[in-house]
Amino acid sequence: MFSEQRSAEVVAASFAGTPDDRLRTVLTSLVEHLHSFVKDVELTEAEWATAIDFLTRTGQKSDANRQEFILLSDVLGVSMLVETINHRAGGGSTESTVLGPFHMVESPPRELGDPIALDEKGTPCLVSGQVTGADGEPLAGAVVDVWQANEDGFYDVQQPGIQPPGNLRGLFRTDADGRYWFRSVVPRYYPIPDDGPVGQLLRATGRHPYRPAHLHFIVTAPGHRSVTTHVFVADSPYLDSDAVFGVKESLIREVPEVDDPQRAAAAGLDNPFRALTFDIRLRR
């Protein structure tokens, strides 16, 4: 019978028969620490009807372009520990980092050295680098997947009819020795939206919304794991305190300046330029 001393026992026998073996044993334990958690606190009905209302209103403010829960996941930093543990780096491999709540629609694909930025706002910056193998074996046709916010902290399905369908992402295949570089614009720390739930969330708990500036990777290659990742902007504010817990040491580089007029006629560039380099390293 439930009682208050053993509700979880009684619960979690309920699921005893759960033919997948995986589903039984994470739903035990999810009743388990839920109900510990519960006692723990002494939850109150009013609440508990809070708590209910707040995943309500996450679930109403997701739509195909944004995705509440997954920002909300986020901010509670379990995001970023389901993805350290799912891809321990091992071997020197690149570290990952969370998705985002905006990998939402496909990047259009996109040749090496095009530009991203298409409305052509922001400090013009070339990124480049180059994919390897665990020895450090250049992996040729790696595809690398690139997405970020503009230079006012909106990712173009934010904003339609403001930013061009596609702007700033871009999905590349390397080249035979595995490097990829295209045009794009020094990113901005911007806020995680903060006009739903999750916004109410950080302003009562007295946290900001703010991301370092960053840009986000998924990186493929047959025979390999992928790695979804960001590479940060060395300057950038909130480095230490970004609102999703994403940022890892090994993730941080240097932007400079590049004075070279030859380079950067080949890029298609302005000179001087902004210049961005992130190798990435996959796991077989």
Given for the second form:
2 protein chains.
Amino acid sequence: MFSEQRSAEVVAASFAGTPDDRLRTVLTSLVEHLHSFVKDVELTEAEWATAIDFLTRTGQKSDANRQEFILLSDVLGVSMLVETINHRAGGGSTESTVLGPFHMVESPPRELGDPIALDEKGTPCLVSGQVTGADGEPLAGAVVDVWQANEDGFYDVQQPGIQPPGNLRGLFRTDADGRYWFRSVVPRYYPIPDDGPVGQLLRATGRHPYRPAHLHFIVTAPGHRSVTTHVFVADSPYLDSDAVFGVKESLIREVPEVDDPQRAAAAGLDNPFRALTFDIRLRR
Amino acid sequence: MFSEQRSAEVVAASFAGTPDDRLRTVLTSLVEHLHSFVKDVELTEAEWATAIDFLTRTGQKSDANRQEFILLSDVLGVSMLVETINHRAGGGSTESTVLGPFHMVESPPRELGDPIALDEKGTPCLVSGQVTGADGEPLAGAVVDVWQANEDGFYDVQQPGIQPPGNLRGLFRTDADGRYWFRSVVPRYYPIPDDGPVGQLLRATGRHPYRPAHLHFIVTAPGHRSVTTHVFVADSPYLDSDAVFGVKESLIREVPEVDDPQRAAAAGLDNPFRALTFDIRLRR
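Switching forms now, from the form predicted on its own to the form predicted together with a further copy of the same chain, please provide the structure.
Let us now look at the entire complex, which starts with that chain.
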């Protein structure tokens, strides 16, 4: 029978008949950790009621265009932890980071060199790099899926009717040397949506809602493990306090100004221009 | 910077500026336990996505008449644990148990001896007892708030328009000897609402949704700690597997048949009749 001392044991026993072994394992561990938490802090009834209300509102804030529980997972570092556990890097392959909630539409296929900043805002920038395999061999025909927020800090799906559909998204294929390049704008830092329960949590804890400037990538190639990652801009504010803990040292790049009239002309940019170079190495 | 090893530490550090000390303590502990859980089971991305969806639907199932997150807390034993931690009994005082989600309306004040089963279903039963203080002294004028499900397994608030308002609820005051008594029906076991995400969880884990037969009490008296509890019917199914873990040995009572024509007549019941006796002792 239930008692303070045996609480987790009693509840875990109720899951003993779970047909799926993995579900039983996960729930048993969840109950142990959840009960330990309640006991460690001696949660009061008022705090419990606040938590119930917070979680309920977090569910109710979510809809087809907003996922407040993913945001909650993000600001508690859970998304990043799950991501890290499931994609342990190694052998010099590119590290991964969170997918985030804004890859909700397919990126439009584009030709190498195409512009993706259809709203023509921001500082023009040439983004390029090489996709290689574990031994540095170029991967031709790798698929490079990119997306980023615009100069105002919003993804296209957050501003339907304001941004052109597919703005700042693109699906590219690497050339025979494994290279990709396209025209975009220098990424900007931006706040995660903070008009819901998660925003209240951030304010109550003195945390800001900002993510440092970044560009999202998913890179896939046959016979290799795909990688979901970002490249971060080296001088961006909030690099050391990303609201969702996504920054990894190995993913930060300078975006220098390049003075090269010939390359500028080839890329269709005014000289001088900003250039972001991000090479990606995949595991077999 | 974030890493698998340092994840909880990094996230806890983000809460370092929380102005409210208690909130910082609670969140720090929550993050430690939550990250330990994710690491212990090595939660997959698919499992994480299932959890996000489950929690979102749990919020969205809730409304003014349904609180699915409380149900979730109940079936994970969290409600019972919080309740137990916050109301540690002692010195022979009556043990407490969960409030449950159905004390959402004020119980109607009634006179001692009044019937509360306004729908006239079920097996008639005389409920009575004595409220005493820590040394056994009778507490006159103590307030005894009771509520129970009807013969079909529903509380009045679950069936507006079907059950009379205030059915199977009553607010009584003890007499000069600390005694209370009223007419009701023998409580029945019933299922918690299982047409939502919590019901899915119970089915996936081979658990039933039933609570053993019980009658709810909140008893208050000036100068004493109030108690929120149930009395459970001794021969009820599910006494050893209450879906919300509310049963405590000290709260179980027989409901014998009594053959006493005089007492039956005084109570306004046919002889023989069923009798549930539940004395309550409060702490100072």
